[in-house]
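Below sits a lone chain in structure tokens, taken as the form predicted on its own.
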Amino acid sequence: MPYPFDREYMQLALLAGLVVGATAPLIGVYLVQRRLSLLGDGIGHLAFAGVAAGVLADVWPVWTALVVAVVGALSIELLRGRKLASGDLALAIFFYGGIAGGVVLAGAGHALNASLFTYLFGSLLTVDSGDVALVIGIGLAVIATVALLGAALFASALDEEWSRVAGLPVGVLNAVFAVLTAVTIVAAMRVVGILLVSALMVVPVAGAQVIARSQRGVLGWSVAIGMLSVVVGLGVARQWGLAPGGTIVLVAVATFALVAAASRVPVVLR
């Protein structure tokens, strides 16, 4: 491949990316129709308590992080499911008991904070064949199950009442989302960080939304937006020695950014 991707280990990187570009901003979509932005936030905070709890415990940080995940959103889910809290505050619950977790953990071992830097601000540039293998794996089962179970989601989304009365299992559809929303951050984590997951689940979609015109052209817009920032990113950040995770997001932004301010153009004309 031409540069900036000519070596093994850009490719390797770009391939992630990728997949993961595509799949965060597919589950944005949903997480912006219910209002829950910072969910994202919320879990990647859990999956730091389980990134140390691996780290503590000599295994693959990896697992650790997908389970606590997996439990944390699905607690979510049911304290808000049965309004034994709102959904702001189930989440803010989790968000600082996720990070509390995760510091008492930090530092209950020795050079702890030096491992968890890969995962709390993404490690890109060296994810190997096994990481891609895995992130490749998620990204397939995100993307078949949204395809699969998309317009039972968005009707969930927009109205839990009347997709009730309408006959569809909206608990198992909640519980179905918060697992893929999980599955998601975890995937993305080496990528962009745990710190800015949320930014490429959520950045993308608002662009997408000033463009497109239907939930079917959001959910195009946002992969492509989400794709795009990778492969620029990845490319300016190899160019001008840059934190490929950080510069992602940041070109995810500038798309916002410009997109805004073109879409003002024909009013500011008239």
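Given the structure is predicted, the values throughout are model-derived calculations rather than measurements. For clarity, a rigid core is taken as the largest C-alpha set superposing within 1.5 Å between two forms. Numbering follows the first chain given and starts at 1. First, how it differs from the form predicted together with the partner chain.
Positional change of L196 between the two forms reaches 2 Å or more at the C-alpha, relative to the superposed core.
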Second form
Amino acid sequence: MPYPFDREYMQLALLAGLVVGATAPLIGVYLVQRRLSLLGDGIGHLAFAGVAAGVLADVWPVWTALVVAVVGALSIELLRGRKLASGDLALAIFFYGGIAGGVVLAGAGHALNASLFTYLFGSLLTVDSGDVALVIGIGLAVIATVALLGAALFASALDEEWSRVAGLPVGVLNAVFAVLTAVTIVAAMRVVGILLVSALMVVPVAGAQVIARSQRGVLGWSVAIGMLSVVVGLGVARQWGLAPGGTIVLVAVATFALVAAASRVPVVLR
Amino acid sequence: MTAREPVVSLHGVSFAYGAAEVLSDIDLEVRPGEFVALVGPNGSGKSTLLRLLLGLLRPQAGEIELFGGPPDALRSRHRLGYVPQRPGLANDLTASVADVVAAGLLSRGRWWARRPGRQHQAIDRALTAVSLADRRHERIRDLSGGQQQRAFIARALAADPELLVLDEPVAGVDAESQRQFRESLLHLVRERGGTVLLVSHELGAVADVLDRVVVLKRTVRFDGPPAELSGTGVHLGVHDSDLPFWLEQVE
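Show the same protein again, this time as the form predicted together with the partner chain rather than the form predicted on its own.
Next comes the full complex, this chain leading.
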């Protein structure tokens, strides 16, 4: 492959990044439509607490992160679904609980060091074929779920009460969706970092909402912007020696800014 | 259930939120082909009654049947079309009018295997019934409030329901949309033999085509043809504004 993807580590980074860049926004579309844009970040912080717990207990941190993230995602959904807390309040409780728990656990395990922070910010240039296989597997699961549940997820995002009357199992749909979000974040965090995966769930969707005119359009444009951000972001990061995860997200943000400015309709931010 | 058995029946239904009784000993039946309006002042229990018969709440006393069985046990959900009071998150979504209407087809069962967006005939039929066929590719959020409400009526019509339940569908809707709304409901009742239960505190555009008016204030205060209600001193004209005022006086 031509520069900047001429090295094997860059090709693996590109492959893993493209899969995350394509699948994270697929989940993000339904997060944004449910006004749960920060759910990915909230679950990510819980996953961070799980990583710290794994380090403290001397268990592979991905397993503990998975358990904490899935339980946390279901708990947020439970609080929201039973109206025990509003969507953003439920998120905030778990968000702060997760980051505080992570810091305390990591401190207790004397693990507040650089290796722990690779989970937060990713280490895209050190991914191996095993990481890529894991990301591809999760990516296929996301695509299959969206293909199967997408229409019902859209209907319940539009109106949960109407969906219940129409016979859709709204509670089950919400739970499946929360688990899928959690699993995606955990699978991708070691590769691209909690920051990148949660940002890639939402920022491309913001741009797509400005351009698209239909649900299919939003899905297509979100994936396109996500993948474009990965390619451009990786190339820019290689050229100027920047942090790849952050650069990819900045490219996605810049894409949104360009699209919004070009359309001169900031309706998406209402 | 035979053809003339009630589509909706409530017998001795009572409901309370905690200690506050909202509905008391409600008896009500709606038969196939009827066009019934359920009216009452704010806080009269209209929305609670609606949620009970949709199966979203359960009564503390009495029996409710929808198509001859408990509402939450209804398997063929497409027989019931529902138009909620608020148009959900329509203003925050980037979705086309056709996307919204297509969602209505999910009530036909096997929703996981459905590709509702590809069922163009059903979508076109529903959009034509509310005179929005030429707007199908537009974004739902770009439509006026009245047009959005018509799109939500089309969503309810897409699965070809036998009973259409509407919750305050014309609140704050422009005159043109009210006229289209009237035409859509008449089409459903007269040409497709459907049943309509309209919950509202103003009857406006449909006052002259109703079969029955049910006045609710914690319990049923009146149930009969609109002409009989007129005998109480209230005139249900198309442009009449007496009803909301009168409803507030109901004791």
